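The form predicted alone is given below as one chain in structure tokens.
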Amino acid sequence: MTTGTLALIILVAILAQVGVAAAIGIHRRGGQSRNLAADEPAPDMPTNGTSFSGAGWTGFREFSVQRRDFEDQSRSICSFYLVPCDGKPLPPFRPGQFLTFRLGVDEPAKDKPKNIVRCYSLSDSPRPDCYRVSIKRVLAPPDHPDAPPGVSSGYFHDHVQVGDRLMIRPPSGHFHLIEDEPLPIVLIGGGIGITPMLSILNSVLERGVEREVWLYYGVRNGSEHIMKGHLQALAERHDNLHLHVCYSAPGEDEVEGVDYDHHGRVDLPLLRNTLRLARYQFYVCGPKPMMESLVPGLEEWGVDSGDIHYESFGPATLTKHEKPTSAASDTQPVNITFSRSGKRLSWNPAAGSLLEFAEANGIDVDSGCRAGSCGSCQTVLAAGQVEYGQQPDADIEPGHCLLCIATPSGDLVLEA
């Protein structure tokens, strides 16, 4: 072979190379033109107030009820399921988390709804075209049978029905199946608090995750007992599951160790005299009593305060552990101004949160959840400073606060 022959071969080689290298670079670049336009929004998205980002959605989005079913004996508890109205994919949530509902109620005697916003935990694990809540009616306690029975609830039990159409926000808040951690799970749920259990344990059992799991579901009895079917399935078909039933008042004919497993609420000695020693995430979420029970309990039993996760529902949320001392609560009445309002008014601790406050006062204030999760309490802090008694699950945009679970640490200027 000549070195002239040599030369054009490693010439051609070289060229072939570049022309390769070219097309790949062609390719890769079309590819990324793609994906970013598969990022942007489309162009028929919703302008009515909805806007999207990614995969979600800022503001509130119109859902269709797609099908109601009841859960328990007694029809107490309805399951909805939800489909969004612009047939868009639904954007993954946290299991645990909740949707924020705008709700228009018919009040006697006003022409038109009143507009109220409440928030109703994810019960099912994350699908792609459909959410699920399940509501329980909250009627009149027996002890103050002439106490109005929950508003929120029993509009949905008695007005939504397949086909109605409900604005809400996308899935939030901080309560939530901490995915990263290969612990095995505590999983306490009481009455209606129950519902993000069930994603948590729905999630984590579909997916296959080896985790153990240990459920903890106390209820009145057999009448209440939520999609009791589909947690004993879940307990013979699932090795890692291990379910553990409270009935603090059962029926007559309700047998211990057949229809449930414990006579009794779900407390402390149970948990101590059924859990292997070793560390556990701890998730509870109940009424307050149970709350106020178990989740100091824990800490006492030595259980790291950072493996213990909890949520109140309701406006009766369990006040934070280390909750700080309010400076306000050692000195003389703090003012507060509502700018808006045109009033300066005294606060002292008897007042209650700066929600309690304004109301009292004749202070229009947008309210939902009334437990620092929907955020519609929302408002401009212009001056000042304020505490939290508990973790706020709404996030809370800058130079603002909610009012609903806040306390004034000095004197404040409010935008209401």
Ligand SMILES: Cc1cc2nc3c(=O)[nH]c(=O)nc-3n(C[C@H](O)[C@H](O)[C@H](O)COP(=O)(O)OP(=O)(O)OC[C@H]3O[C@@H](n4cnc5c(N)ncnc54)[C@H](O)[C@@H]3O)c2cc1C
The other form holds:
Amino acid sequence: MTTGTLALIILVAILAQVGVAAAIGIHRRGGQSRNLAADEPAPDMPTNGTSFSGAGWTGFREFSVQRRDFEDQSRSICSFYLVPCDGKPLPPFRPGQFLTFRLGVDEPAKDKPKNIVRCYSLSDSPRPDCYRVSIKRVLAPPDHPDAPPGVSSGYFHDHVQVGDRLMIRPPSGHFHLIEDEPLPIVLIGGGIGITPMLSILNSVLERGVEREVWLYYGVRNGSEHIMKGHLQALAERHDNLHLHVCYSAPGEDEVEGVDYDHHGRVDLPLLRNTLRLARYQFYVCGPKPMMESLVPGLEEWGVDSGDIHYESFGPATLTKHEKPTSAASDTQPVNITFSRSGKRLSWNPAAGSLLEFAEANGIDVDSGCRAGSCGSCQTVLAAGQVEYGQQPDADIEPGHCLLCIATPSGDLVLEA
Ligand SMILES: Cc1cc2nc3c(=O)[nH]c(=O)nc-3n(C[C@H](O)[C@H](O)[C@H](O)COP(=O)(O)OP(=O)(O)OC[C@H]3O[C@@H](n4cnc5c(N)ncnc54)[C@H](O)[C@@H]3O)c2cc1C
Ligand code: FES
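How about the form predicted together with the ligand, since we already have the form predicted alone?
Below is the entire complex, every chain and molecule, led by the chain shown above.
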């Protein structure tokens, strides 16, 4: 081969690479605008706003527990199958959405049960007769071992039996599968954050569409591995499912490659090593450290932020990347007037969300999920503006704000 031929081959190779990179770039930009359709109504689904809540009924509806099953070896996760007491068909939901429950929980030394509100993701594909949620028992945190265990999850595990009645709001939430998008899907679930992924996975595979699905599931070990048999059976049955189970602390008798696929957590190196170069839609839900490393990590890797969908199950773990523009970011004090309580107080960023601030100052406000999902903390904003560190899932009425995920943009008057 002459030097001239060699130079020509190198030039052609470089031009080909530039062409592929440009094509991927165009494809990604195209995706950005397509993702704006994320909140378009599902064809068969009535909606009353962008979060698809209110589909089928308003307020709370009575359901009965038809069945309950433990889903892991350690019996820390229990599924509840819920049928409507009025016998009418259930509205469909978008896989990834959640239900909001109101529970009457007995309190020691009080004669009346206390109402608490919590959200739980639907963990199966939509069907007209039954909803399913899968609930993990929450224990006291390791740094507060003397704290009382989780109220709602404990109530479900210890008290909610077949035949019991529960009050439930309709499916809602902005975190859901974008159904009319042909892109391959990457589902990443950490711990109990797997539940919305199960709904998405079951829906896609049941529909028989040949859409490629990658499921990365991170869990401590086999004792907490949810629906292990079901997931393995799906992977055997469907060539388009690529299942990657990661154990961060496998048991001594658990063998990598046999009982699980990877030792460690679901992290960016694993994704980079296992996903081929293509455009995907990512769906992520998991504990705080996972969300805080993976979501920005994906963006740094070059994934368009419009292709990354995520949800947190607790108080906001991820904040927007934009620089705060509010007075709250300055050192100037911000005055919050709670008009009903007759209190005028000075807020600073260390005080946290407006809900935390109100509670710390003895102001009585309702709350539930503390994650912008259930709408319990919605409060009239009589003057001023707030900003949200994450996208609210609950529909906010005009002139109101969600205290649990809001911080002030300047002085405020709240009707609380
Ligand atoms: C949209 C959404 C979907 C969700 N989906 C699911 C799902 O599918 N499955 C699921 O299992 N969960 C899900 N969750 C989480 C769920 O809603 C509850 O947050 C979870 O069950 C814990 O609620 P709890 O009432 O049991 O715990 P809480 O009573 O709220 O307690 C939470 C933690 O605080 C600790 N604690 C209590 N008091 C103190 C104190 N004084 N000091 C320090 N610590 C204290 C408790 O020990 C516990 O560890 C979801 C949440 C959201 C927002
Ligand atoms: S407490 Fe649920 S939205 Fe604020």
